[in-house]
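Only one chain is given next, in structure tokens, and it is the form predicted on its own.
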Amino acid sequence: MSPKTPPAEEADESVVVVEGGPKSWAAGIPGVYHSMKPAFEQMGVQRAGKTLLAMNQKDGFDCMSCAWPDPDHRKTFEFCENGAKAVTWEATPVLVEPGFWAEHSLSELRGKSEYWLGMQGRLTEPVYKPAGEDHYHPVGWDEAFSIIAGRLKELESPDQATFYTSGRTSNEAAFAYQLFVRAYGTNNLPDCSNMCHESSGWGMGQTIGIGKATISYDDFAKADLIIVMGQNPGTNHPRMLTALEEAKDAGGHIVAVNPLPEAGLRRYKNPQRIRGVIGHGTQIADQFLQIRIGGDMALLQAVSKRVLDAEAKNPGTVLDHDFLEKHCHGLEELKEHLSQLDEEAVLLATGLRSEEIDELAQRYLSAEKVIITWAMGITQQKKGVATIKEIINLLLLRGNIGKPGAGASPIRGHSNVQGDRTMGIWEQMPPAFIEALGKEFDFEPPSEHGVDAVESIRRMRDGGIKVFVGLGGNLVGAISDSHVAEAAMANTELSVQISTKLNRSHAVTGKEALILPTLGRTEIDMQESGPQFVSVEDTVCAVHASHGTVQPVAPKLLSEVAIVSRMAAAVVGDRVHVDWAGFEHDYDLIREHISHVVAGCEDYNTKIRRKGGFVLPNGPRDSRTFPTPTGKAMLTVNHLEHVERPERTLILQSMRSHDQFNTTIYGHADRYRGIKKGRDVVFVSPEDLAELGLGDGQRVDVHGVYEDGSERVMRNIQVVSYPTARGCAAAYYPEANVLVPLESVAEGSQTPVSKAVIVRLEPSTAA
């Protein structure tokens, strides 16, 4: 029934092709070509058309490639290149056939790349690896759930299990999952946010009382100034380029702050406009600040100091005194702290000139409405939380929160990671949520905080966690310290993965292992009460329905909700008053419970059926109310600490290529950076190469440099001469995860520090 698996040839990393360096523009006709070619080749014209034309439409399904919000007035082609690739990857009719498991041992699969694993096709039936064996073999659903129940019930404590979640999970599945886990008796609910935007939640939560964006989609076009920090929208959320173009059309200005020049922040050729097809397109960034890795906090403090200095010169004309007096606390302490800021320390930390910082400050002072938007280039720094607090400081000084065209905008990468957190997927949910959950289902949920992703790995490594359950995702591929993470997973008694396709976490397992195949978001979900839909929350707090549009690729697949419900029934049974079978048969029942438990989701079944859904309340955005202990937004004092770089070392950051989504590798090209046929590269400025005595194209070993003297190395990597910031380097994620120690985490948030790894490049020892 399914076509044969297309050849998934591993790239010959010895011949990585470098073509012309960074490109000067993004999208255009090449973006259309690279969207449609794989879709037509791998899905066929009919299936490609049925999925792509339904993506991000009000009666269609939500794109799984990022959490970028949808405009009210949507185009026919409301998707981007990487969205099309994500749909192609999920909706492919290529299947993992039953004979695959006998043919391929786990030992063999561990030697395959993420690309090869993903290209084997959709998983279609549950498989089980018994202890002591090196192969999975097919099992029935009932047997799979019996194995899980048996191992979980044997544990001495529920805290000896951890339950991971990917941000692709729907609100309905997430709510049922966290209910199951808490009914089982633990708050061990790590998720992918622990590794990406946890710093945003902590920094914003401590300053304005909520860890979500304080803007709507329409605010981009209303902004006078948008400051884009530590992100690459052209690859990671390409539809954002349209919003930035709309801002430029309306007269707004854009500043890009990033260690690398990125094509999407230089010029955008919108393929749905004439000027994007045959014209020049739109220049995006009016100013590009090529900052040294880790220098963002110093830059923000320097701009805030210039704002305060301007107020001192012209009292009453610069700061928003009315806003500050009514809604903020801590101004005088901030003034005193920044008065001592050392300009030379700022220039050292940022690698910028004073004139560049002056220009940014003047742009900020001239703008009445400012948005600052950021992603993991900020959150994955050691001082990520403090840096986000400095973003809030700068916004608050001139009242740029709680008015149209202004606010804080963390851009989430996973399509529903924000919704998962709203639904209770967090190891530290507040007491109000826990109390409401217990009241709704007449039980006493655990109150002690659970473990996050990093702590889960630590406890698996040390024997404290014996069972791992993953609802989507690829934890061992995504998290830091790859070798430690894989050894930790291998130390568990049982690992369970709920997945659509193969990834590294299926090859690196506990002593026993299960893979449970699930429906994709693109597929029709038919249950006893009829076809079901799910819901998701985007990065600006908008919640909307997602309807699958194509038939499932195989008859034995269960939905995420069905898998969670059956697993819960097998493990906790009637220990709590939950109609698990009812959850599976009719998702309206889950949404009715959500209405009673989750603040802002009252009357959920009615609101989610509105065309376009609804928007969750947000005090800072809606009414300039701040749910902090003081009831006011907090201006904070944060002590500057720049990244020290010993002689003959570089500061390395990890990043995505254009041909991937998180750990999912669609191909071995990075078109906008001029890379073809490989991923084993490290980008270094030509000046640094000359200083280090290395040549463009040379093979090197990348050694992590750590105070404890430990050894972590990426071997036989090709150097690419590239216009990075001086003293900095970049390599691809997840390959560079091996260089990030498990203990290297952001202060406060425990997010792995993937954006400030001190490395030494040595000529390769490979033959």
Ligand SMILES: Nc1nc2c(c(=O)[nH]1)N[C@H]1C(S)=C(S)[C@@H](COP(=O)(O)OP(=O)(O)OC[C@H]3O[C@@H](n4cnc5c(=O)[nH]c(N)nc54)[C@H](O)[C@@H]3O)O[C@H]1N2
The other form holds:
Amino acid sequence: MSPKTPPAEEADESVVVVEGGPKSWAAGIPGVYHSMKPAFEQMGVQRAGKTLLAMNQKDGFDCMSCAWPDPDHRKTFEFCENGAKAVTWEATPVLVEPGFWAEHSLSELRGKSEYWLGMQGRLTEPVYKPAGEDHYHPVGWDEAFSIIAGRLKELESPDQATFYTSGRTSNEAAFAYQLFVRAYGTNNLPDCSNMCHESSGWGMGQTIGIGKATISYDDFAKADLIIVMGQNPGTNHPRMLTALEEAKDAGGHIVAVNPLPEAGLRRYKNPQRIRGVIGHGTQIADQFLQIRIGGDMALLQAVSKRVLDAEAKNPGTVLDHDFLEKHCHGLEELKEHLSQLDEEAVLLATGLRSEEIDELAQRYLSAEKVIITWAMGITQQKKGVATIKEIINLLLLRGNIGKPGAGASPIRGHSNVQGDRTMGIWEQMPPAFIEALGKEFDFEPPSEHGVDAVESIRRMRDGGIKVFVGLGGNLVGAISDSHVAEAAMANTELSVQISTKLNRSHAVTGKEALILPTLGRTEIDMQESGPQFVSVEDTVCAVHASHGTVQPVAPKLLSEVAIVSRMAAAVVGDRVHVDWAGFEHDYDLIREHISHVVAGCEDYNTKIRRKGGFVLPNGPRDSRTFPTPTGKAMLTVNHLEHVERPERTLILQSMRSHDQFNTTIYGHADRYRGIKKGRDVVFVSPEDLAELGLGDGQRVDVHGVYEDGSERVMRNIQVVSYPTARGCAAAYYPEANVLVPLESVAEGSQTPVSKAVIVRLEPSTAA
Ligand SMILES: Nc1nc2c(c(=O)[nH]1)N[C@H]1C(S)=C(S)[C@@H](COP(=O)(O)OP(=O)(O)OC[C@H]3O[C@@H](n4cnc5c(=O)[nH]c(N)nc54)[C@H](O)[C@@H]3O)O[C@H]1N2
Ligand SMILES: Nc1nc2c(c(=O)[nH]1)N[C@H]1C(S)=C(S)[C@@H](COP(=O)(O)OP(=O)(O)OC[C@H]3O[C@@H](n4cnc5c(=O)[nH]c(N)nc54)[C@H](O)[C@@H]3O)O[C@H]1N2
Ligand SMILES: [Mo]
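What about the form predicted in complex with the named molecule, after the form predicted on its own?
Below: every chain and molecule of the assembly, starting with the one above.
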């Protein structure tokens, strides 16, 4: 394998080329073609074959692009276009060469886009930037760990450091990392989930006692109705389209609730089927509710009210009385609350017609088994937690939890974000976990809650947190209020990034900075006891092994487990008795401890070696047991609120294009939305454009409108006339993060409100 030079930078990333509006179908032949081409071009036939064909197979590695589960019967090509992009991006033999660091200063790197940074290729050796200097230089692994140990040991309190995790980290690395952090003395374990499905964890935790999906993969095909809310599976979970297609084949119906007519929700051409390849594919959504941003809570209350009204008309025939009596609290209060629901307020909040809501209610009432799935359109809202509680209300009314073909299903983002939480990556792990951890390793872990992602940034900004360690991810690129976040990071004494490739968080750093390059999931992980595998948990609580299949891109890389273990040995080796070297040599040792500490993981080493792995227990799903304080599920009363929009403003959401993975930008197209090139766009409906006196293709400045009068603006953005819901707009994340105030968070979960910023568009002042 010979290192290649990175693909040349495109001349001007701000150029926009638009081509013909939203596509009405997703995947199909272009899907297959688009998946394979870059892999073969960039990796060569052999490496491409070894990676793509091993993806999501029982003896291969787990795709790192999303947390979608694998079916029991795997196909030869068990991957999607975007999974193939993720693998190509990681397994590429393009390398950051040793001369790179002398050639490029940090000041220069700060002027580069995420696309450019990622395109420089894989990181190959540890590098260090001393305080006061503008360049990184190569450093030995031992020296890197001793710098970290020196700075961490100097702090007055362990709470002056924060330890971030992004959701690609394996269970083994995550378990070792949280042990290290708690042994060091803090619960400061923020993660990407704080910005993602945190609202799901809160909403479900407070109602059914567990923040995880109550369904398994097979339930999709058994459902009579699947409601997909605030989610764009065609781009972000493409293999979910196969499950939706199977559900339709079995007679189920699908409803999509979204301000945008997303391609995958309309029609799906399955590349694995003749019909998909040559025909029109399967029409996915039987009903499309084009909701106004932030209107889902009102919609759900209105549907629940219709369900209760139907029961009142025909008592004893609509609700699942048996289930409600045996397993739930709060029906009377909910009835009372919804009896006062103001239909006008609902129509205003949702932008829908009464008949559309009637139709959805009718579909819900005619279905015996209903699944509701959701993602960022629901969680990244001020009322995200309350909206999820309304999802649970609606499901509980007809006993749609804990029976085949029914349930609540948050669809997770990062491929192991759920597993990381199971392993203890959370600033608020429950006392039972903390106690078990302390008992297993004979130490007293801190019991006070730590800080989440937003609170970490606040404390870094204010000087309370002085050291930042990131196990993967790109916190300053991913979190809200980019300028505030960057100033906060620059205000730390030391920042450490454990990464596969360059991103913004390597250019915006603490006074001292380290980059520690790591193996990716595609790569063979050879340790003293032989090749290692790791394990991950998908969005429906299935845990399985992941084996790397190709040679590492560079000899000096260490695995995440090795990096965490060596860092821990350097920092807390003299304080707690943990066989850190043993962890690195044989991951079975870590799994042995996981068996003793993590509920549901008993006998982990045996269960994880079963073909296809095992499924974690889940009370609501398995036996209608609800681990809440009362042992019952809670129907809840939630005060309705919608996003207020002053005249001549729009509600802006920030979302993913088809050519990115979070802050990683693979390319500049968004095929399904008709964007051929360019990311500096804002999608607005033709009616709103006419009302605002703006034209398709015009350049505008997007000004955030805030109650405190503060100024945030995204300049020189091209307007794209697009059939989004009235009063709404959409732009791409992470660019739009500059518009989301750090203080704008979901009530309860503190998830940044990335999907609802009030904006005013002004003709651009840029030349
Ligand atoms: N290829 C690829 N795959 C990915 C990722 C990626 O970046 N690229 N990211 C991964 C991660 S970490 C995550 S969390 C998931 C994210 O998966 P998604 O949640 O699908 O991601 P977004 O692009 O944020 O899309 C949000 C969707 O919600 C809709 N929406 C916005 N506001 C509202 C609202 O108020 N109500 C309703 N009903 N809908 C609304 C938007 O129109 C859009 O369709 O994907 C994961 N998979
Ligand atoms: N405005 C707005 N903001 C958002 C969102 C939004 O929809 N809108 N979405 C939010 C969501 S859902 C999420 S999950 C966060 C994402 O936040 P993060 O998880 O922090 O961001 P990513 O872009 O996924 O991180 C990418 C980096 O991870 C590193 N990496 C990749 N693979 C590996 C690996 O195997 N090991 C290690 N150690 N490092 C690796 C690479 O260096 C890469 O540059 O962003 C959030 N921010
Ligand atoms: Mo996410």
